[in-house]
Each structure stands twice: as structure tokens, then as C-alpha cells.
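Single chain ahead, written as C-alpha cells, the form predicted on its own.
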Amino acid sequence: MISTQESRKQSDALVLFGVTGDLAHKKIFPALYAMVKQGTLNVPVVGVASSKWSLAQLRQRTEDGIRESGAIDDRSALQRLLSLLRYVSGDYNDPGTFQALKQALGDARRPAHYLAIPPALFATVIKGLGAAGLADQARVIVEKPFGRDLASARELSAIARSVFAQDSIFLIDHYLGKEAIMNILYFRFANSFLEPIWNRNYVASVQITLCENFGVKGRGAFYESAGCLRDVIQNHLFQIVALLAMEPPAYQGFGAVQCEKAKVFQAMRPLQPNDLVRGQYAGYRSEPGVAKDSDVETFCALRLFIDSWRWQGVPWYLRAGKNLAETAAEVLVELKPPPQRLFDDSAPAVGRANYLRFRISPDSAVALAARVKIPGKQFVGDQRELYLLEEQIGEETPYRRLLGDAMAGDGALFTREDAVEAAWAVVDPVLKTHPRVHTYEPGSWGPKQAEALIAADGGWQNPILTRAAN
């Protein structure tokens, strides 16, 4: 094991396992280009994959990925990145691949190994790095999903800890690198007006929606092995819940934030089948790689409770899905109505009660909905939204931020094994025991059964993509 001081040294190389895959092409190469332009990447970048590529092919693939993500506006930066690239071709089960990697790393002694590979290969690569002596002062960055259930997550954690130091293991969820997600944490604890109402006494319910207006896009085989609950809810949406529900950190540091987030997962009540609605869009079973009788969900809605002092009895409603009406991600924190109905049009008799809304995508915003009186003699009003924040120009992309942080040893925007395992414990009871999927039409908001799940709390609030009040 290495010391904390040692772990905070900058990585002197970046190893990209799965460098020929789609993730590297669409997200990682543009992030590396941005880091070079920013001056934060000037170490060797060694790509590893089974493809029999030449270095020239890797360089061309890298340039293509950057161009497809946007204009190449700095040719010298592009050339500097291409000059940093090296390539190792080999089977991850072959020890010779890791010996070739050691040679390609040269004098580098503190590499960061990024596993942009199928989850089934995580353990194989981690063990291979350990056997080759490539983990002693190194870091490992593991893409989600970390395990398929509680048992596999624990097994993978044990393997990772047997090879790498605890503070050298970075579990990456790109959602945590989004500016809008980071703003949830900042907004909660940088504003004193929020704390008195941020509890079971004033919050009626919380909704979180992550919707996409497209299908699996040829990734049917992957989705058959994952499904919506594993793919986005257990990680992306649970991370948002943790930021919204956590207690104030005891000190300024990522360790304190991680501890409080883990406590939220530990306080979540394990899901039961009647907490869950699963859906599958019409036509999914015709996708390549999908079973003709598939019961895999492309939509999932659930009701969640957090058994803590602050949140006891407050329902949290989460939903996510593909081929829905919009592409957006949004949080709606609905407040309880005033205790006395002084005006005829007071909520909830008319419309929704006051709420706080965090829009995560397609743009970023924080909004507060409050009722204001309409001019005239009568005491009637309308609910309006006050926008507190909008999209910031020039913000870092998630992978650019997260890769830079991992190479610097900064774990603030990553999650820990204990938190991952606690999150799996919440969903574990319904991974195998659950209701069958309900079919829904593409372009809709999912199966009607999802509406029944939340009917007692006023129904789903679909993401607001304009600045209208309701």
C-alpha cells in the first residue's frame, strides 16, 4: 500500500485499455485534446486493445474522433497529442500483453490505467497489471458499471484492493463530472436559505427524470446484459439522490463528501417489486442482439424511501428510459403547500405546489417556482419560475475534468466501493424478482403503470424545456 502523500503525485503516463472502442472515439479522444490545449496533459498516452492496429491507425482514429466532436481549432495541440500516443496490441488474458505495456511505458513509474472495456474484463486486466508489476505506484480508473449486483461488486472490490491501494482506485461515473451535477452540491451548501426547508417537514416528494428520445442505437446486445435499472438508475440517478439527500460534510474535502454520500445509500430502504415499474418500447425485440422474448427493461420507474432523520417518509420517484418523448434530465423537489388555505387558488387545489427544479440537460438551470399575485382587486395569482442559473459558456466536459482529476489523485468527483456496494444492496432484491415489462410506444412518456406509481403525489412532472412557469 502507498501513502496518501504518494497517491497525490501526478500520474506520469495514461494507459487507455479499450482504446479502439466507441467510448474512446467519442469521449476520451476529444477530452485528451482539450487537456493538451489546456496544458494539463504532456505525458505518454498508451493505448491497449486486441485490434491489430498500427500507431498510424490509432493516430488517425484519434484525429477522426476529435473532428467528429467539433472543430479542430488548434493544429499544434493536435500534433502534440498525436506525438504522445503509443499503441500495444494484445490479448488481455496473455501476460505478454502486459510485458509489452511495461516496455511501452518506458521510464513512467506512476501510470493511470483507464479501463474503457467491457465490465467482464475488469478483473482480468486488474490481475494482469498486478502480476506484471504495473500497479505499485499506479492508479486504476474503472468505468461503470462496477459489478452487476451486490455479490459481483464485492468480488470486484476485493480484486481491485488486492492489487491497488485503496486511494488509487477511481470508480468513474461521467455524470458526476457534469457542471449541473456539481452545482447541486454547491447550491445546497452555499445557500443558507435552503437548509431550514430541506427536510421531511417541508418537502413533499422528489422526482428525478432521465429520458432519451432515441433507442438502443444498435447496442441491443449490451442492453440485454444490463437493462435500464443497472445502466442508469443504480449509478447516475442514485448519485443525484445522494447529493440531494446527504448531510452537510464535516469538513472541506472530498473524503467528507464521500462519507456523507455513502450514508445516504446505507439509509435507502431496499426496493420491493411493488416499488418498481418496468417498461420496454415497442420494437425493442426487433433490435439486433435482442432476444425475441426479451423481458429486459428499456424504461424503469421506482419509488424510493430514505430511512433517515431528515427524509423519513418522503417519497423519491426516479424514472429513466429510452425512446421517450424528450431527451432531458431534471430534478423536481416539490414542497408541501402552506398549512392554511388563505386564498381560493392556493396550491395544491390549483396546479402544483412550490418547487425547486434542477435541470441537468439539455442545458443547465436552477429554478424556483413561487406564486405571485395577478394585478387587480382579487387575491388570485399564478405560479412563476425564478431562474437562478443558466448554462455556463466554456465549461469543462465531464471526461476532461474526471481524467485530469484522476491523474492528479483527486477523488472528489468519484465514488467509493462502499457506496457502490450500498447502492447495489438497495436494488439487489428486484434484480431477479420483479414484475414483467409493460410495452410502451416510442415517443411517449413510458407505460401508463408508471403514472399509477406516483399518482398519490400528483403525477410526474415532465421536464420543462422552456422558461414557461408550468
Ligand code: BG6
Contents of the next structure:
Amino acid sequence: MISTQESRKQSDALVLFGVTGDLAHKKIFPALYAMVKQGTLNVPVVGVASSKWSLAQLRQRTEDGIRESGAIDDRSALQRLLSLLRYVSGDYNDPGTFQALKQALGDARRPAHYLAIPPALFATVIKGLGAAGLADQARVIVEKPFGRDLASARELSAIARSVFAQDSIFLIDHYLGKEAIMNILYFRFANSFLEPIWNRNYVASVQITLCENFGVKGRGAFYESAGCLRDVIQNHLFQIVALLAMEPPAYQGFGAVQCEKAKVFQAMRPLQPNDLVRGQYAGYRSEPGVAKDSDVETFCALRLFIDSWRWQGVPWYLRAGKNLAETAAEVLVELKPPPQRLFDDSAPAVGRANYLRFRISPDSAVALAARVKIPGKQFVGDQRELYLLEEQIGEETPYRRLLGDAMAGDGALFTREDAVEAAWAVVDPVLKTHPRVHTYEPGSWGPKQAEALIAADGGWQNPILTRAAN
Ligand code: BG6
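Could you give the coordinates for the form predicted together with this ligand, as opposed to the form predicted on its own above?
What follows is the whole complex; the chain from before opens it.
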């Protein structure tokens, strides 16, 4: 059975590099609070950052982060979390910082080091941990983007492997901890009706949208070094493509899933500049930390092909962007129309052909769209969605799930270096050679050039946020 449960030694401390940053504030503190409530976190949590903060300041920031993510409904869990916190301030280039960390760790021998820091600092911190003897029996959890291109990802892998054991390196992509994403894997391989049509003979195209109705929210400097392609496409959206496109795992185990996913990236055709439309929202250049003449994309749409037996010739369209009309993530797998148009209103003459839709956020849904006849003498109908799944109650947040898994040594929901490198190889040719950005209005669906990219396949389907009345 494919399971993520295996017993390994539990980490006996959690070290958060970059504890004063945005990610810790928004995602990690609420995740830690949930873990304490659940009874799964009761080891020291050592925050590390360069700011000269006191422990009291870190505690206050932790409490604020939890409050902003929702109500504090368990004061004693909050107190327990605050009492687990320790703080080390120092420069990551200074060996003294790592000595101070060693002291703060006390008796802990198997810490999990979480690097919630800019990618440019990963190598420095990993080497610092190694030099201070803080890597033996320890785990390292690395945030995406892992590297900034193929060459830097390879270099980083080599550094990480020279310091940590292979099975102690956890490359985090929080999308893999989302229930709706795990359900893609489950839905594909727990059902038999899908397999006969899940290929180039029946699938006309696949499109994936990750839209956000807010801008870079103070992360201008990070965005300048990353851009949309590196921030969410090479990782989050590619992971979704891999789960949709992979072959059945050859054996029952997550290792087999990882192998099949890596093969998808290996079969992807490297992108060329004309496969890509880059956009930038009007006003981005006035954001703090952004160059006045920036050509960094806050929107990216692309067309890619997977040169495999199953997917030959099927276009995969991906788009993501900041400051768009809605906040959602959705997949649309469009099937080919019936071979003959027996009715005047059949696709492709009217609307879309049948499709399968996976809503990933803000809610989860799996819907299958099929045409049915409207009562009356005439053979006309409309397309209705059959909902197979609606909002899941009691979902763990991705960070709570993934941090818990990493501290338990369970790598099933993490990406593997070979897959990350193969994904970089696909985007590498367009990281530097690409068309200039087109400006788009905040609140729109991006530059109009993105429409032309997909015009031959029925256009983009914008996620609709309220369920259509059937
Ligand atoms: C992060 C990106 O990895 O994913 C952000 O850095 C993006 O730019 C976020 O907003 C989207 O994920 P979620 O789960 O918050 O929708």
C-alpha cells in the first residue's frame, strides 16, 4: 500500500533559520501551534536570524503570527509553544552563530534544521552546520526554489549531500502537502474508469491556473531575484503536472511515485522563448525593493509538451500570476469532442468539450463535466458538472503536515533532487532568453498575449469561485 507512515527516529529539536521572516510569521508559527495542540510537537524550537531580537520579541511575533492566521482557541497550547522557543541571533557567515546554536540546542542530538531563508544563503548555512558538527544525525529541510537554475541546483545538491545523509535532506514544496494535490494521485490510481481515457487519444489539452488577487506584498526584493516562473511554476505547477501525467507507480511505495514523477520532468520538452508569455502588473516597479526598469515577470503563461508515449502531442498550458482577478488554483483536463457531431449543439461548435476539473484552492473539488439533454422535442442540451468531491473538512495545513513528516523522517511528500534538477532543465533555456514582459492591469487576467498562446485550444478557463447553479 502507498503510505506515508513509517517509523524512524523523531527529531528532538526544530531549528528555524529565518525565524524573523515572512514565511515563519505567516505559515510556520500557525503550523507549530497546531502541532502543539495536536500533541505532536514538544521539543525545543530554536529560532535563528540576524536581527538582534530578544526572546520576548520572538514570542510576541509568534503569537501575532498565530492570531493573524485565525483565532487563538487554546491558550495553554500557545503557552506551551512559547515555552519551547529559544532564540539565537547572528550572521550566517560567522562560525560563532553556529556555536551559539549548539549551546541553545542543549542535549538535543537529532535536530531538524529548517531553512526558511533566501535561496542565496542555503549553501552558507548548510556549510556552517557541517563545520560546527550540527549535521550528524540531523535533518535539513530546504524551502523552494531549490537553486535558481540547473547549474546552481546541482551545486546546492552536492553541498547538501557533502554535509547531510541523502535521506536526511527534505526539499519542501508545500503544494505537495495540500489535500487536493494528494487527491490527484489518489483519484488517478484508486479508480479504473480514468485510465482508458487518460492519454493522447482522449485528452485534448490540460490547463492549470494559479491566480492570486494580491501583489508581491512586500516581497519585492525576493521577486526581483525569482520571478513567477521560479517562484511557483517550476515547482508548484510542475508538481501538479507530474502527478497528472505520471505512469502508475511500478510498486507500492512512495519511492516508486518519486521515480515516475521524475520521469515526467525528464520527458518534458525544454521550453523555448515562444512557448512563454511574461507579464508584469502595472505598479510593480514602484514596490519596495523593485528596480525602476525591472523586467521581472509577475505573471507567466506557458505551453509545454511531454514527449512520452502517453502524452505525445497533448499541449499542457500553465499560467500563474500576482494581482489577477481572483485567488484560486485549478486544473482543467479537457477531453476531445465525440468523433461525429450528431447534434447541432455538440462541442466543439458550442462551448467546451467534456472535462475533468480539479479545484485546488481556495476550496477543494473534483468535478466531471458532461452534456445532458434539456427536456423538449429538440436534441439540445447543456454541459453540467457532476461534483465528486467538495470541500474537505478537517484538512491539516500543508506546513503542519510537512514539518511533522520531516521531523519524523518521512520523505514521501517531499521532492527529490533528480526531479528538481530535471524540472530546472525544462525551464533553463528560458530563464535568461525570453520575451520582454507585457504590462497588465491589476485585477485583470494578465496580458492579452496570454490568450493567443492557448487560442487554438478553447482559451483559458478562469476559475469561477461560486458553484454554478445546476
Ligand atoms: C509560495 C510562493 O510558494 O506559494 C508565493 O512563494 C505564493 O508567491 C504561494 O503566493 C501560493 O501558495 P498558497 O498555498 O499560499 O496558495
